[in-house]
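Form predicted alone, single chain, as structure tokens, below.
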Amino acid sequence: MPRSERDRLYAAPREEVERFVFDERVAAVFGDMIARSVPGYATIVAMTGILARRHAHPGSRIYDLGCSLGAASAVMADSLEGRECTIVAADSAPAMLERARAELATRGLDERIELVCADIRDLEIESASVVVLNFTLQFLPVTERLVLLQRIRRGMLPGGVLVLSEKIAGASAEEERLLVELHEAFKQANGYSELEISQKRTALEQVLVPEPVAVHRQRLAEAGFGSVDLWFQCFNFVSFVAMP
């Protein structure tokens, strides 16, 4: 996990809570933020390396879309050492990529991973054997999610895999309440105060829009993925593997 400062972004009361953006302040604390906010994140990243090793074809391209600090890209690069694959790590936030570049350089991986500053909706996907969307789709407008998945599917090779990790909504009001309560308890156990949790929630409203598991399954099927499996879940955070 990339090194970062302690996340205290929402520790002080704010008169107005601005919409969440991946700016320099977030980039500086992102490693700590996601570790303390997303249950199972380290496991998902580690297993991404195993999935990549299983599905990556020599000569193919590996995409980490919405790569943030490059954690998944780094794990895949380590797992695929010796294979002639091109790893493309894309993100639209310059501050995140700057920190990713520095972190990858300290690990000697900067020449093995191609960092691209781009909106992933505009990025051409081709000859892909592995595509990773770790907590990225949830930040796109709902109406644009299917289009992106269709583009990914068209750019994938037979035998390839899409790893899609997302925060989800409950299938019912009761399940949603339970998942939210458990997630907030997780964050409190990791040192976040009620004020921090509340202000972060406000900042993410209308920016991060979660959907139920069934919606994700249906959309992946509509995008052309013939096999969709939920391989990980902890509270309201899940990861799917989808194959053509």
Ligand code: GEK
The other form holds:
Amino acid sequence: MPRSERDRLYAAPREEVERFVFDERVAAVFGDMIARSVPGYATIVAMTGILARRHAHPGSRIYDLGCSLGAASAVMADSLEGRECTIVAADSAPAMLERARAELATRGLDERIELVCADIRDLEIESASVVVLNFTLQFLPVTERLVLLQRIRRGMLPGGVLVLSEKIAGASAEEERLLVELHEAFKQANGYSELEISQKRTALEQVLVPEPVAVHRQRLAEAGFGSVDLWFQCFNFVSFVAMP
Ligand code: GEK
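Return the structure block for the form predicted together with the named molecule; the form predicted alone was the one displayed.
All chains and molecules follow, beginning with the one already shown.
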């Protein structure tokens, strides 16, 4: 897990809660924030390594889209068992990439991972055996999600895999209530106060837009993925593997 300060960004009451952005203040606490906010995060990152080992093809490219501090890229780099692959880790937030660069250097991985500061909607994806979208698609406008998945699909080699991890919405109002309640209980158990939880919720409104599992399945199929499996769920966080 990346080194990080403790996340206290929303601990003090704010007169006005602004839209959430991935700036320097978030980057400084990101490792702690994601570990205490996303149930199953460590498992998903670790299993991304297992999936990369299964699908990474020598000479191919591996993409970590919305890489933040590069956690998934680092695990994948360690999972390749000597196979020569180009690992591209992209993020549009300069503050995140700066910290990712330092983090990867500490782990001796800076030479093996190409860090790119780019909007993933503009990034060329080619000869990909593994594409990872861990909690990134949810930040794109809903209307732009299909186009990105289609571009990923077109850039993938036969035998490749897309790992798509997302916060989801419940399929019904009851399921949504239950999942949100469980997620908030998880955050409280990890030391977040009710104020922190509610101010963060406000900051993320309109920025992080979760969708139900069925919508993701339908979109992945429409993008040309012939096989889509949900391999992980904990409360309202899921991960799919999708293959051409
Ligand atoms: C992890 N995958 O630790 N282009 C590029 N990057 C983007 C875009 C975009 N259009 N939109 C958002 N991001 C990581 C965690 S965090 C998830 C991913 C979270 C980036 C944004 O800058 C941030 O670093 C990341 O996507 C989302 O496994 O914070 O909940």
